Amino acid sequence: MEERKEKVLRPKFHVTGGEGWINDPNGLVVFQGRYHAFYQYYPHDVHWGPMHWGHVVSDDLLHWERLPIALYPGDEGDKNGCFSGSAIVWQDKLWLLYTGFTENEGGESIRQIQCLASSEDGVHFIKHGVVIGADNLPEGYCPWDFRDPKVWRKNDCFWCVIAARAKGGRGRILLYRSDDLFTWEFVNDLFGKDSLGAMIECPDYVEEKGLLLCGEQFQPNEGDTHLNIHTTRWHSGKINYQTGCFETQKSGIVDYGFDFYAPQTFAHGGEMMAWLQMWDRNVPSEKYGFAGMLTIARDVQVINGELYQTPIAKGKVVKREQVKSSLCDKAITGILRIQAKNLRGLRLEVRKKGEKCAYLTLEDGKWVFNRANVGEQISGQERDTDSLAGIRRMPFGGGEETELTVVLDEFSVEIFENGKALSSTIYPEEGAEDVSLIVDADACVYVRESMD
């Protein structure tokens, strides 16, 4: 009985592959009135393997229907994997621009090249082969590190940004343009200099919002903010289409948690999803037959040059209570909303059983999240004090009114306040369902919403 229970344990409203491994969200788009989300998928094991494109659709970004695998590796250009990419709707068809991977003899003989596929029904896809190859890469860049195209349309042209690496250097983001999605020309290197990390991944540009997102692999620590060895940054500003350069206004970190990478926005410029996991970590959910999930969808805005994100999550209100100083509740999945006036202190414990729990506290003007004692241990390559202690920190918005939103699902917690987010996986003991809140504020309201 216990073995059968483990095999079916899954997140309730976060996207997984059902069985097997998933990582980056791909091809986020609205097509024929529905949200389509694809993702990097290996259906045959709970570890990374030759990449396929998994596929789900939704009417509300909360309830997802799994569709057949959209792309399989094995054709010319993608014989060893269909890597990350994006989607666009054009001429009543859904087009996927993605990275094909050919292993060859390994090392510098590897080729990462950009391929195109299309669909009339949004389910069955025809591959059109390589459209941006090594010959389209300017001199001085590595054809073995050239991936993750994000495509959009402006001024009757198609544009895309692609992650690349300079030979003997670090990560770059390259800009390309096309009239028809099939023939592309290089425009420029967006920043014209190396990234802090060894390699850029999954660049994403939202023209309507003036927002550029990108992952950086193996970047150095920056205080207690960029502690994950793979981090995700945002840059507000705009692309100058005459020069092909990105003109930066402000920059920051997208998510302050342990587990957030490779975000992508929907092609119409709205919502964002990411991989709710992290490279170079153990994944305890392997024993349940799956590894990896996507974050809940988030609305993203750029206000005065700053990134603001709020979860697109709303359930049925099942508990609402005025909190004088403390409260106890029970929840494994759902949404917790805490609204406080003149908040001075807070301790929220979730997925609690006995002395074990994950908790969030307000300390010295920062939110401090700790997952060290919630259940199964998660470890990676990070060796800083906070990481070894199971801690991540996020700035506190301050001000007279505070609204804290905590999204709980099986194996995850996503925390939002004042436009900032902190996302992490957790693996509690069976039966860990207690919630405890201690608060110091002039007034406080606690609301729990069910996702059933």
Ligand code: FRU
Given for the second form:
Amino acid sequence: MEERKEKVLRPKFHVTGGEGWINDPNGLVVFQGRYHAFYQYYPHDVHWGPMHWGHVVSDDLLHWERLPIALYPGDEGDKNGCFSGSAIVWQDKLWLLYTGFTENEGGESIRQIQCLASSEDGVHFIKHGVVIGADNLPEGYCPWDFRDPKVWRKNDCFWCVIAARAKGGRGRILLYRSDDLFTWEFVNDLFGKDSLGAMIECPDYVEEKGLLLCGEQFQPNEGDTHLNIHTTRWHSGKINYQTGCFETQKSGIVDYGFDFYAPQTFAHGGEMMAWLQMWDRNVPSEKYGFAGMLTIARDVQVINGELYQTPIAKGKVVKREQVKSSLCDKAITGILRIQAKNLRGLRLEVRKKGEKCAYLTLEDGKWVFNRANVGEQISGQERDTDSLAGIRRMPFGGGEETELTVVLDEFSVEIFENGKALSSTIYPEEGAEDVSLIVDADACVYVRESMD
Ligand code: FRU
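Now show me the form predicted in complex with this ligand, since the one above was the form predicted on its own.
Let us now look at the entire complex, which starts with that chain.
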């Protein structure tokens, strides 16, 4: 009985692989009127292994239907894995540009090259082999760290950015162009200098919005709002197609939580999804037969050079209440919306059972999220005081009106306020379903939407 229940425990509206391991979202695209999401997938174990591309489709970015695995590793160029990449619709076909991984003897003998696949029906894919090989990588870059192409179309040709590493140096983002998706030429190194992180991963350029996203591995701490060893950074600005350089306006951290990495936007310059998990941490859901999920889709905008994200999540309103100073409710999955006027203080506890809960408070002009006491412990390589205490902080928007949105699903909580986000996994005990809210504000309304 117990065993059966553990097996079926899954998030309600967040994408998982069903069984097995997933990491990055890949190939986010609208094809024949439906949202397609692929993801790094190892179906045979709850740990990372030879990467496949799992595949789901949706009409609303909330209800996902599973399709057959789109890419299997094992061919020339992708012998040991089909790593991350992107999609584009061209001449009625769906094209995937992804990294083929060949391990060889490991270390510097690893080869990462870019491969192409296509589909007419959006379900079955034909591989076309290597289109950007090691011979297409300029001198001075490592052929063992060259991955995650993100493709788009502009000025009647195709462009893509690829993560790379300078020999003896750190992360770089390289720009390529092509007339037909099959033959590519190197244009430039976007920044022409090393990143802060040891290696860049999953660059994503949104031409329509003037936004560049990228993962940075082994990046030094930046104050108390950026403590994850692996993080994601945004840069607002534009690629100058004459020079092949990125001209930065502003930069920041995409998400302030524990578990957010490798974001990608849909190919039309649209919604963003990311891996709602993190490298180098234990994953307690392994015992339920799966590891890793994707975040809820988010609308992303650049406003005055700043990244502004809001969750694309809408359920059925099942509770709406004015809050004088406190409120009790119950929810395991759903959306909590808290609107407050002149908010001075707040404490929101979720997945509460007795003394145990995950909570969010407002302290000294910052949101403070704490997951230390909600259930199973998660630990990583981070050794700073906040990480060891289960804490992450996010700047508070301030001002007269506050709109706080909390997306709750089995094993995760995603918090949004003033365009900023804080996403974390949590592994509460069975029956932990109480919600408790205490506010100090001139007025406050609490709304809960159900995703049932
Ligand atoms: C990012 C990443 C990518 C790579 C993939 C492998 O999380 O390391 O750079 O393509 O995962 O699964």
